[in-house]
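Below sits a lone chain in C-alpha cells, taken as the form predicted alone.
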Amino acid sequence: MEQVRLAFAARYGRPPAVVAVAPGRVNLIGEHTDYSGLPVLPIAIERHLLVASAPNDAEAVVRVASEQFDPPAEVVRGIANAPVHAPWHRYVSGVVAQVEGVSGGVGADVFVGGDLPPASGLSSSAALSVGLLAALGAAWGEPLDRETLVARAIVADRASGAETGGMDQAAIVFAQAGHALRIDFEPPARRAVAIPPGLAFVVANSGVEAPKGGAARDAYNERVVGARIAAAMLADQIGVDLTNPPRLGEIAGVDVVDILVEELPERISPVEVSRTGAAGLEQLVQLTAARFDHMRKVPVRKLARHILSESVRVDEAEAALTAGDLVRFGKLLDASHESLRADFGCSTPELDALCKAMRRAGALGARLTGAGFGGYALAAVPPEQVEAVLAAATEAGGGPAFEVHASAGLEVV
C-alpha cells in the first residue's frame, strides 16, 4: 500500500485520494460455465492489484500508469471508440466508458501496482477493471454500489474482445475470507461456502502465459458461440424458448438434455444453425467488442458435454466441502481437468504435466484454473504436503508456485 502511494505521489506530485485493493481469484471448480448461466465456485486470494487515484479537475482525461505494463494510458472521457496504443489500454478504455455520467467531465490520475501476476488465469484483468471502477468512483466522490460495480466491470472487461462471463468480477467484489463463493446466474444468487479444516490450496504457473488477446481470445469466443449453438439446438428439440443470447443454463435441468447432447453435431457453423430456424444468426454470433465469422465451424457436442457436466461438479464440490469430504473434492478437481482437456480443449501439455506432478507429490486433486490455454493450475492439498507439492510444481512448471488462502474481496481505502 505504501509503495503504491509513494509511486503515485512521485509520478503526479500529490498523494492519491483513494486506493482500491482488488484481489485476484482462483476458481476452485466451474470452468467455462458462467457465460452459459451455470454456477461457479471461486475464492479470492491474497494477491492484489492496488489502484491509487485522485481527481484531476483541469482536464477530462483519465491517465493510468502501471508497474507492470507500458506505455501509460490516457483516455479522454466522452470519446467513444478512441484508438488504443497497447492491449491493456482496452481495459482502461472500457472502464472509462462505464463511468460516463459519474462526476461530469472531471478527469483522474491513476497508478496501478500490486503483486497479482498478469496473463496468469488469476483474473488480473478483472481485478484491474473492478479496481479502476471502484477507485475512480470513490476519488470523484460518487462511489458505485457493489452490484452496479460488478455489472459495469463485466461490460468493461468485454471491451478487450473476449466475451467473458460474470464470475471474476463477482468473486473479486463479494468474496469472504475463509470461504469459497458459490455464484448462480439463473436465477442470480450467491452464498459463502466454508473451506473445511485440513484443506490447503496451491497454485502454480505452467510456464505458458494465458493472454486474453489474439488466438486465445478467438478460441475463447469460439467456445462461447459453440455453447450458444448447443443451447439453441437443444432448446429447439425440446420446444423451449430461450433468451437472447441462448444459454445452456436455461435448459440444464431438463431431464432429456444429457441424452440429447450426444446427438449434437461435432462441429457446425452459426449460419448453418440459423438456417434450421433454431436461432437467429445475430443471437449466436453477436459479441460486445469483437466480430465472429458466421461461416466458421465451431465445436458443439463436446463443449456442451463439458459445460453441463461441470455444472453438476460444482454442486458436488460444494457438498464435498460442506461435508469435509476432501478426497471426494480432490477427485472432482481431477474430473474437471480431464473434461477441460478432452472435451473443452482448453488445456495444454504444460498444464497437464503440472497437474500430474502435483498429484504425484501428494495433492488430493489438481486442475487448470481460469480460461486455460496456459496460465496457472490449482491443487487441493493436505497441509502437511504443501511444501512437497510446491517443490514438484516449481520443477514441473518452472515457477512461480505458492500457497493461496480464501480471502476477502474488494476494499477501498
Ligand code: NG1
Second form
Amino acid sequence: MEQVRLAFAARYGRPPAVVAVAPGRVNLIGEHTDYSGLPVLPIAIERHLLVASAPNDAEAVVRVASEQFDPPAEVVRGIANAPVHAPWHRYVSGVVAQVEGVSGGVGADVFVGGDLPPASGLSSSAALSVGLLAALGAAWGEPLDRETLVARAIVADRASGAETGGMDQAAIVFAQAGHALRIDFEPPARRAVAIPPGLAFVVANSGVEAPKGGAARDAYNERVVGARIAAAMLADQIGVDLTNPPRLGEIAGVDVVDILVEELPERISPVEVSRTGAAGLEQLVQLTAARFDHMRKVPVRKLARHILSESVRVDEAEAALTAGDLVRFGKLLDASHESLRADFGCSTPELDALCKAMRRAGALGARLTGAGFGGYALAAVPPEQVEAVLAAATEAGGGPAFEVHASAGLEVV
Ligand code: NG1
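Could I have the structure of this protein in the form predicted together with the ligand, to go alongside the form predicted alone above?
Next comes the full complex, and the chain you just saw is listed first.
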C-alpha cells in the first residue's frame, strides 16, 4: 500500500485521495460455465491490484500509469472509440465509458500497482476493471455500490474484447475471507461456502502466458459462440424458446439433454446453424466488441458435454466442501481438468504436466484454472503436503508457484 501511495505521489506530485484494493481470483471449479449461465465456485486470493487515484485539473482526462501494464494510458472522457495504443488501454477506455455520468467532466490521475501478475489466469484484467471503477467513483466523491460495480465492470471487460461471463467481477467484489463464493447466474444468486479445515490451495504457473489480447481471446470467444450454438440446437430439438443470446443454463436441467448432446455436430458454423432455423445468425455471432466470422466452424458437441458436466461438478464440489469430504473434492478437480483437456480443449501439454506433477507430490486434485490456453493451475492440497507440491510445481512449471488463501473481496481505502 505504502509503495503504491509513494509511486502515485512521485508521478503526480500529490498523494492519492483513495486506493481501491482489488484481489485476484482463483476459480476452484466451474470453468467455462459462467457465460452459459451455469454456476461457478471461485475464491479471491491475497494478491491484489492496488489502484490509487485522485481527481486532476486536466479537464476530463483520465491518466493511468502502472507497474505491471505499459505504456501509460490517457483517456479523454466522453470520446467514443478513442484510439488505443496498447491492449490494456482497452480496459481503461471500457471503464472510463462506464463512469461517463459520474462527477461531470472531471479528470483523474491513477497509479496501478500491487502483486497480482498480469496475463496469468488469476484475473488481473477483471481486478483492473473493478479496481479502476471503484477508485474513480470514490476519487470523484460518487462511489458506486457493489452491485453496480460488478455490472459495469462486466460491460467494460466485454468492451475490451473478451465476452466474459461475469464470474471474475462478482468474485472480486463479493468474496469473503475463508470462503469460496458460489455464484449462480440464472437466476442471479451468491452464497459463501466455508473452506473446511485441512484444505490448502496451491497455484502454479505453467510457464506459458495466456494473454487476453491475442489468440487466447479469440479461442475464448470461439467457445462462447460454440456454447450458444449448442444451446440453440438443443432447445430447437426439445422445442423450447431461449432468450437472446441462447444459453445452455436455460435447458441444463432437462432430462433428455445429456442424450441429445451426443447427437450435436462435432463442429458447425453459425451460418449453417441459422439455415436450420434453430437460431438467428445475429443471436449467435454478436459479440460486444466484435462480430464473429459467421462462416467459421466452431466446436460444439464436446464443448457442450464439458459445460453441462462441469455444472454438475460445481454442485458436487460445493457438497463435498460442506461435508468436509476432501478426497471427493480433489477427485472433482481432476475430473474437471480431464474434461477441460479432452472435451473443452483449453489445456496445454504444460498445464497437463504441471497438474500431474502436483498430484504425484501429494495433491488431492489439480486442474487448470481460469480460461486456460496457458496460465495457472490450481491444486487442492493437505497442509502438510504444501511444501512438496510447491517444489514439484516449480520444477515442472518453471514459473512461480505459491500457496493462496480464500480472501476478502474489494476494499476501498
Ligand atoms: P480469465 O481469463 O481466467 O480471467 C475467463 C473469463 C471468465 C470465465 C473464465 C473461464 C474474462 C474477464 N473472464 O477468465 O468469465 O469465463 O475465463 O471459466 O474474460
